[in-house]
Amino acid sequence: MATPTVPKSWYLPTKPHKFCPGCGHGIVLKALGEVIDEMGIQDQTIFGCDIGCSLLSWNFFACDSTQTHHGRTTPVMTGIKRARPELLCIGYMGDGGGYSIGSQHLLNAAVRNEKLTLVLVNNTNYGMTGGQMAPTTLPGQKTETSPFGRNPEQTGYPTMGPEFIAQLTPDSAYVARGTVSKYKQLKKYLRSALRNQMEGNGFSFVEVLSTCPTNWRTNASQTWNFLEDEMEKYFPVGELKTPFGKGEK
């Protein structure tokens, strides 16, 4: 029987993880773990996570970690970075924690060009609490609180986070949107986001399009089709701002 390969920076006593079958969080965290391994930065990394599905990552890594109140990951990591600027601070959150209750912290950290790396997972709903409409729910998408589909005339359009962050930050920032359907590309974006912090350039932000078959109520084929045919069309994947040369689509 083959033994699955996992990142050395993962904390093995907490595996297998507790995310739902088909959830994209595990893919994002594996990519992040592999990048931490490849860059050799485990001993200097501080990992902070939000409430919501992302809280299940609090003991994912064999490094110093902290779990924050909902929407407060960004200011907590900001405080740690300012107190210990030699550390690499990674904030991990969902679309609700970043774009809803935590939006004021996210936007102001971007304006201040805080030297952090933030990873935001976008699965178009509030996953842990039952699949309610989130800031990223697509127009017409059905959720527990939009049973007839999201109506933009009533609730507005989905938050385009990376596009907004790119307008608020200086040229030294790094802003990208990846997807769990393009694993090698996602790792490149995460590596660039961490490199940008290591070099002291400024704010680094990566949104990751992810899957939630439990709340989407989709089978394997439907889940992947929604990610690639619906989400990736509405939320363009690519680098929106990078100090490392021309952005990659």
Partner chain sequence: MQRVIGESKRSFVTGNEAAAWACMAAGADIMFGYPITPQNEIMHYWTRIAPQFEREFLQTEDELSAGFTVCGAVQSGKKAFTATAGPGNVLMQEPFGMAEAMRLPIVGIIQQRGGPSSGTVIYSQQEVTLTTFGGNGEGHRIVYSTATHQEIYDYIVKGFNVAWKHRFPVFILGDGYQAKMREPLEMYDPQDKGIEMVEPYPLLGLGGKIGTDREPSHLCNIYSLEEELYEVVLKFAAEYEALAPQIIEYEERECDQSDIIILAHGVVSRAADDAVKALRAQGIKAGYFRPITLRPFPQQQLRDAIARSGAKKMLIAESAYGQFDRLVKQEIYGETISIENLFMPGVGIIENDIINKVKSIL
The other form holds:
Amino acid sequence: MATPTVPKSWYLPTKPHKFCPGCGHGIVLKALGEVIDEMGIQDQTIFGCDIGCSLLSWNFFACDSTQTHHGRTTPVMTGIKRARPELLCIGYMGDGGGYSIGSQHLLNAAVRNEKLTLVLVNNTNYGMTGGQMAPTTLPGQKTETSPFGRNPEQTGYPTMGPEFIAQLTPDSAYVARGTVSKYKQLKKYLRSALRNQMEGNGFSFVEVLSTCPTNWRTNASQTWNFLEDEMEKYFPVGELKTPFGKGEK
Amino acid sequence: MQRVIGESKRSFVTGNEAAAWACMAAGADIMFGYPITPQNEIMHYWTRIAPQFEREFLQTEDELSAGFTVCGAVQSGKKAFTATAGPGNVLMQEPFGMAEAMRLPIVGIIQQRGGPSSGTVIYSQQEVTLTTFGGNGEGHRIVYSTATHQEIYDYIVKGFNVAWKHRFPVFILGDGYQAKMREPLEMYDPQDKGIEMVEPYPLLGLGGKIGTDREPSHLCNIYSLEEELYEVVLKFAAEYEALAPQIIEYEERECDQSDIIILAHGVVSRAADDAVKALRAQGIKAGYFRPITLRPFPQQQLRDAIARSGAKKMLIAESAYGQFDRLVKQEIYGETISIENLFMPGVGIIENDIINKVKSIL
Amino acid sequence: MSLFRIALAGEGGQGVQSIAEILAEAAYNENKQAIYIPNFGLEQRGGVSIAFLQFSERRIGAPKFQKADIVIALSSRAVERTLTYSGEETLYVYDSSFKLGPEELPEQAKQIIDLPAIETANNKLHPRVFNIIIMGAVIGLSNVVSFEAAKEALEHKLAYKFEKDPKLRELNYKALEIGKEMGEKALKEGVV
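Could you switch over to the form predicted in complex with the partner chain, since the one displayed so far is the form predicted on its own?
All chains and molecules follow, beginning with the one already shown.
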């Protein structure tokens, strides 16, 4: 039996990583690591992460990395990119950081078409703080702050991030929604999002549908069912905007 | 260092213009800002001058973003700064806190306006507490409270150097009056004054091949264990305290053999200085003490001045309701000199205000 | 020269801040210490605009003051706003067209002077140079800067306009001179 390989751009002294069993972050970060390897960009990549579960990635890669406050990864990466345009900046955040507390940064970075690659992991709740309702919590979904299920009459409908970002950005932007259940597709989206920054085209954004069995309180099959049957139905997976043509691999 | 001013020259400009030129002369690479009165003209001048010297500017979506973009830019090894006031300064305490935690060499220019809340767009000294001890940290910052355009210029040049040499965030604490008024100053390129500018250096994007030439740089600002954080904060505190004697600046006049010491900072110190001269001319033995650095505070120097003076009273004058007064009291805890105050929150203080107050309490 | 303080007030658009800036610049060019600070508030347009000017041979203290040596009010609203800056040593100046009763004028002043600046501008020169007449009057009343320095600073400030229309230069210089004479005359006559 072949031993599982890890991406070269992973930082081995911090492995095994600290995400919960069944958490999707490891899958997203593996896809990202493989893409960084394949593109040969490890040495010029700056990885920045938010607070929330995404913060556990602060020393995940053997790339220069920085950690910010909740929601503030976008402006920190903007500052780096504006000051040193030759660097490749990847901002990594959760749904709370991107769509709630840092939404003004995400929105305005998109409008300014900042040459950044932002990866936002959507697991429909605030994981690190103990499973509260997020902007992406599905209607009827129970969380610690919506114990009887999210009522859209009171708290609105889930934020459709890539859809609104696609509306805000020019044609040179790249906007997609992937899922940890479709690994090859996810890698393709991440690769396109990085290529778009490398070519200096514009803002690149990938939302990734992910899992949180700890806070969902689901077993393995329930976890996967929620991802594939509930989330992927509500949040359509695919490319919303690409300068490269949708058929391209 | 690129020459910006050329032959050093006398100028008659607003404080905001002086600030923009000082940042340019100090070699700042990029400014991030968000409009708020009374600092707007710093951005206006910067955006006009910057292209001539290949410097950059970004108007961000808010002050949170302005502060955090500055944090990002300095991590990448560029001299970056911002300017703000009032409610903008409140928002910037979040990024300023990160700068404190990660020891980022940011420079912030604060032109105080009236408070609380939106207050006025005009003037105050009500951002002392916020600028010295804002955020959820321990005040490991360096704060210069300027009184003249020359000082705005000089301390901005110095501030970039102090920030990059010691990696504590540096703030130039001005106010709306200083921002908007015109008065003479000398602008110069630092090298013409024998000032060597500290070169910035990156904390990220270090070049080379990771794993072969070097390890990756991982910057963090959150810790898993309380002991880890404790050690970091104690280390910063020790470094800050060791550095303080080198950083502290103050002015003292006529304190020896005085009956009363007048204590003021920033633009109010000009009125205090004039008041002391006028009082002395009238035979009233008044002395003058002004901290230029509010953080770190010249506490030993003030204690010494009190001891030498033999004064029974001290008058603290400020355009706020006791923010400077609290700072002074915590710094000179244990002194028995009686402390009077002249609090005029959000309005200017002129020498007559101080003279009348002194006469009423002596 | 010891410390000299001037408060100039008028409606937005009357050019109050422009002449304050020119006067301050002229004093600076004569190697005096000068501070000029506009009042600035929420209103960008409309409302009374005040300029605070101080001149001295030595470093000037606080940028604002309570009582001025000269107050000039260029509108009737500006009179109301500037009463507070008039003290026992103040020359208080307003335009004779305002027709104000004694109760509307400052209680404290060394001398209250009304000048026919608006009328002179409208009838003899051009309404646009009203503020330059006032600037001349400040010089006539105070000698705070020399006439030549004022002319130079005016030239510096308005050079781009004068280039387009050289007649403007003559008009402005004339206004400055008329204003200066107006100020000197008022001071001599000691109208109270």
